[in-house]
Amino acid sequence: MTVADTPLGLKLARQAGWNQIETDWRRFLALQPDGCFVGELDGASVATTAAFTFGPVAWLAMVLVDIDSRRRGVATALLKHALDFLDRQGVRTVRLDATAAGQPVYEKLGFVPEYPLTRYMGTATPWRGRPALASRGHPGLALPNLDVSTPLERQGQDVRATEEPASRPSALTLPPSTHSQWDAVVAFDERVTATPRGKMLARLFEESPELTQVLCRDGQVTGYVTGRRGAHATLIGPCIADDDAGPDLLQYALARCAGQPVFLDIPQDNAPATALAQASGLTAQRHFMRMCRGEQIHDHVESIWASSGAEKG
């Protein structure tokens, strides 16, 4: 796949109801421009997949196909090709998120299910039952604009703090060590998630600045929320926290989304995210089984307060 199929990716989604625009896909490419296929069928591009490695895991995503040409093994020989690839990166698992519909697919692949998340939806308000963050005493970090495009370690800045409005959390930009702090992100992530997503965080990060936020307490990072806005909805996530920064974290995205349609993603297992979707008036729309291929992943689901949202097969 090549920028020049993005029409090809759109419409796919479009017609299966999905939420990407043409920033995703662009976004699928620059991660990996080399496990993003497309499938044909007659001569005619009718169906797509990415495979995306972080390390030693890979995802795999936007498994899509045209609706005349379902149910002709297309979706099949696409994912065998796109796990020849994973296979010859050395990768030891392989993860998805899986429709009802696809899991029977998946598990002939080899696929097992790990844990299911819910999908909420609606209008995003304020969630009120707890304080603000600035008087909660969160010191929060507003990172600074990164050029992804370049080495991490290059891009440290010598901002100054700035004021933020009374309606966000208060918030200083980054020191001139930019990317030690960035490392430090990372590294909170990656613990919680099992998988080194530098890569994919960065390019959010960069891409939706309204909707990021990292707090800290005591020099450490405690979490962080982001999300990207989409065709129908903007999907808050991932959210990654701790029992305290959680809730505070996902309050202030559904306050930077207020009035406007949101999906979240949340792992059934994280009691408190859910009752909070819930309380914020959010409600199910539908569910997802992940699933793995390999050695299996433990991650920690009560620190996942919202998915990234990898995109369902």
Ligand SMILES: CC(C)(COP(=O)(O)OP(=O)(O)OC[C@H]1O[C@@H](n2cnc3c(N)ncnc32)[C@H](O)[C@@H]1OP(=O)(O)O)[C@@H](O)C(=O)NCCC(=O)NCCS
Second form
Amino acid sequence: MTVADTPLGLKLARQAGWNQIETDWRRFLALQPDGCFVGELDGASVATTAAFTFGPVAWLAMVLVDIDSRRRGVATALLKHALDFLDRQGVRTVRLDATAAGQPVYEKLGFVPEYPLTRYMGTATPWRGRPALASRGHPGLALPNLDVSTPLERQGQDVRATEEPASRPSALTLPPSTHSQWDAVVAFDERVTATPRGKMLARLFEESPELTQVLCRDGQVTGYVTGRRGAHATLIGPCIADDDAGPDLLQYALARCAGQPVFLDIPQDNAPATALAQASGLTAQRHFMRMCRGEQIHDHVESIWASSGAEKG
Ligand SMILES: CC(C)(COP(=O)(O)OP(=O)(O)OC[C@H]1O[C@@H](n2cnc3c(N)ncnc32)[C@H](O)[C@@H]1OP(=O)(O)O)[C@@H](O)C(=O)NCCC(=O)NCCS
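What would the structure be for the form predicted in complex with the named molecule, given that what you showed me was the form predicted alone?
Then the entire complex follows, led off by the chain already shown.
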């Protein structure tokens, strides 16, 4: 696949009702120019997939087959091709988030279920009584509200322990790939996801600085959130954070998207993130199954407040 094939990718994404826009296809092609493939049937381009590697871990994404060409083995053939490519790169693990339609196809290729995620959707509403994180001083520098208690706590909902952190978080200016804390952000993400995703995060942060926030405490990164615009909604995520930073970061992102449709993909085992999404008026739209082929990855779902979206983990 090349940039010239992005109209095909967009057509298939629209057909399936997916959220990706041209920027997403360009990002996939930039992340792994030799890992995006077009599937042909009888000489016509009818399918796509994008595979990309993060060190020993790979992700498979954008498995889309034209509606008129399904159930003829196109996805299976294309996936085998992409898996051969990834095996040649020497990856030890391939992961993906499967739709209900995709899961049986992946199982036949040796993928096993890891854990389910739920997509929450709705109109983002800022919390009443919680001032939006103010932009001051430097354009693009978002400083967090220094009141770190969450609105849920103020409303008396037992979402999480309400202990005041020892010291208050402070924000970073972005884009951070040149920032002294950038390496710490990537290391923090890797501790949670067990995947070195720096090249993807740099791109996401730089594409959407207005949706990106990093929190630190005592000089240590405690979490970050970013997001991206889509055809149907702004996808908030990834949001990777400890227990204190997670609620603030999700609320920061929801406030930045106030009045707009949003998606949030949350591991079902992250109960506080689920409660926060539900208390924000978002509703479950669909489910995905995170699947893995090869060595299992031990990520920490309690710190995954929102994943990067079904196509990125
Ligand atoms: C999921 C999707 C990619 C599958 O594509 P596909 O090309 O139809 O998949 P395949 O043909 O390889 O396999 C699908 C089924 O067709 C069967 N099949 C394969 N070749 C066949 C043939 N020649 N005749 C009849 N059936 C065939 C497969 O055994 C499989 O059966 P199953 O559903 O009982 O497991 C496609 O439905 C799609 O694009 N869906 C929307 C987007 C989506 O959900 N993508 C997955 C993201 S995780």
